[in-house]
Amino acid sequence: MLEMEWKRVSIRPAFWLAIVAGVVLAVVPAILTWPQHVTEDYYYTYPRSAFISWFYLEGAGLYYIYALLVPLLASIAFADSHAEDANTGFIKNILTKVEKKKYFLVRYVFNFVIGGVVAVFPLILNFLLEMAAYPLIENNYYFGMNLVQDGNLLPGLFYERPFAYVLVVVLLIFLLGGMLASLGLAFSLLVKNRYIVLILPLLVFMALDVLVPFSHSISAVFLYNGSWNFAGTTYLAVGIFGSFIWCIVQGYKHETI
């Protein structure tokens, strides 16, 4: 079934639209920060590195658009797949070949991974482009490289093991993207309108930002380099395990779909 899911997502226009949007969001900031007409002395007098040029830490320009679009990018890739199968009747064809238990489990896991990959794709691509533009100068808090401070995510890791810091950020946003895609999939078991399914994760995301104080908002914790707190753990626990349990319970609730 995994092979079938991959074939389906690889021909979905929405998936490739999300990828193209990710390329634009990653490449344009890299072009804007690309060094021009400089010599080797430039790096001695101005210690700009790939780490501090990464648009996650720059937090300006197109990054604001990326942060706003993350829920939509994560969900449009594949979150409406169950609604599509139910509306077209394709799910009946699948369930004649695959057990219902396996169908929901594989669909959940695959949708989670695709949502996470689409969410982090711009981050990874932008960092690779910044690596092509700037050297990997060791981060120094006292030398104009203090973008990560005590109130931010893991400042000690950023200055001691910056690559590990990048991996942690990518992992957290991967989990965020997977969680948002899973929420869309969970909604599709109640709402068969594909467009509503795709927009609901964005609405939930925005509601959490409005209703929760900024320091504990989902945007601040995951996308704006805020300090990790119980809110981040709560978002992941409720969003991932809650949507998984909901999908399993609702999927098995009726003998027929």
Second form
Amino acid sequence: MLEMEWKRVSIRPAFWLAIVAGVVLAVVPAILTWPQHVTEDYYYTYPRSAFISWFYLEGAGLYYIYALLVPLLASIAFADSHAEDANTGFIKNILTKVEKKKYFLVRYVFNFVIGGVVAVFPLILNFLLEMAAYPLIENNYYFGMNLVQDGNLLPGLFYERPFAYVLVVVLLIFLLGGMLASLGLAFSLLVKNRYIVLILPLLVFMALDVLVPFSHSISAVFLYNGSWNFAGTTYLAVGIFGSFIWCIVQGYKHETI
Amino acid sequence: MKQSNVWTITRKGIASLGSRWFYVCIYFLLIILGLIFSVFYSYGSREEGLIEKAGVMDLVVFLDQISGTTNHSMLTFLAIPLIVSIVHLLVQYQERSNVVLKIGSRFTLWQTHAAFAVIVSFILTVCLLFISYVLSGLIVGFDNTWITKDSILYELLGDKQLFSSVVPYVSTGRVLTVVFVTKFLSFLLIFFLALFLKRFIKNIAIIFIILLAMSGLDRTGMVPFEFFTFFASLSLEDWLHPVHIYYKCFYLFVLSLFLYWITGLLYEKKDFLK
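Please show me the structure of the same protein in the form predicted in complex with its partner chain, now that we have looked at it in the form predicted on its own.
Entire complex below, previous chain first.
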């Protein structure tokens, strides 16, 4: 079934649209910060590094648009797949060959991974491009590289092991993307309209963002380099486990399929 | 088709959303409450003493063009999601084969969409203004602090001598009228833009991506001029130079009119058999 899921996602225009949007969001900031009119001497002194040029740490410009679009990009890739299957009746064909529990389990995991991958794709691509433009020198607090401070996520790690820091950020956003995609999937068991399913994670994301104080808001914790607090753990726990339990229990109980 | 039929079908279109209006109201109230409190969160921690001077107008239309219940954040977090969802449901209902056959002409169908956009924009604006004014007033009191020197407006004014020239333009009635007109036109613009895009794109998630990207692009200042939701939001500069507000209204009106015209033309060529 995993193979079938992969084949389906690889021919979905919405998935490729999300990837293309990710490419634009990643490439444009890299072009804008690309070093120009510099000689080799520039790199002998203490130049800008790939870490501080990463658009996640800049937090402005196209990154703002990326942060706005993350819930949509994560869910548009595959979150409406169950609604589509149920509406077209394709689910009946699948369930003649696969156990219902396995179907929902595989669908949940695959959707989670695809949502996460689509969410982190612009971040990884942008970092790779910045690596092509700037050297990977150690971050130094006193050379204009103080982008991560006490109120931000893991400042110690950023200055001591910057690569590990990048991995932690990517992992967190992967979990965020996966969680939002899973929310979309969970909503598809309640709402028939597949287009509404796609936008519900965005509405939840926006409502949480506006209602919760900025330091604990979902976008500050995951996307704007905020310090990790109980809110982040709560979002992930409720979003991932809640949607998982909902999908498995509700999907399994759903006899009308 | 008689003119009155446009209104009958529009009324049916509004009623067709049925219980969904309940969810719209819930989301509407949640976001408005969130936007009111976000003014306290963001400015309470940033500048000491400033937020204590907050009055009802600051919560309704803060002077930074972003915060407040009727500024850029509202258009991004409330207006775009709500209007695009409503447009999707409307088109789904109104463009079913039996409704299209009953309407009989493409022009009338487009007229019903446009009438729906105008009516719902008007209702949304009235509700937005009423709810945000009442809720903000209940939290900080209904006094208009902008006309006194003990206000955020006075604090943020670089040249304090300008204060006396601003006061006549920031009376409660004037501010609410300006907010009403700009927001009504902004909602109308988003409606027509969503209807225009819906003509080509079936998936509303893609329409969302386009509108949110436009809204984000407008705010980041990467385009040398403001053109969308950020332009439709009000800042201190606009109250200092009220002629800016006229430009904004004119721009929003002309753009809405253009979209009405171009989408009408596209509807004239729409093939409902496909």
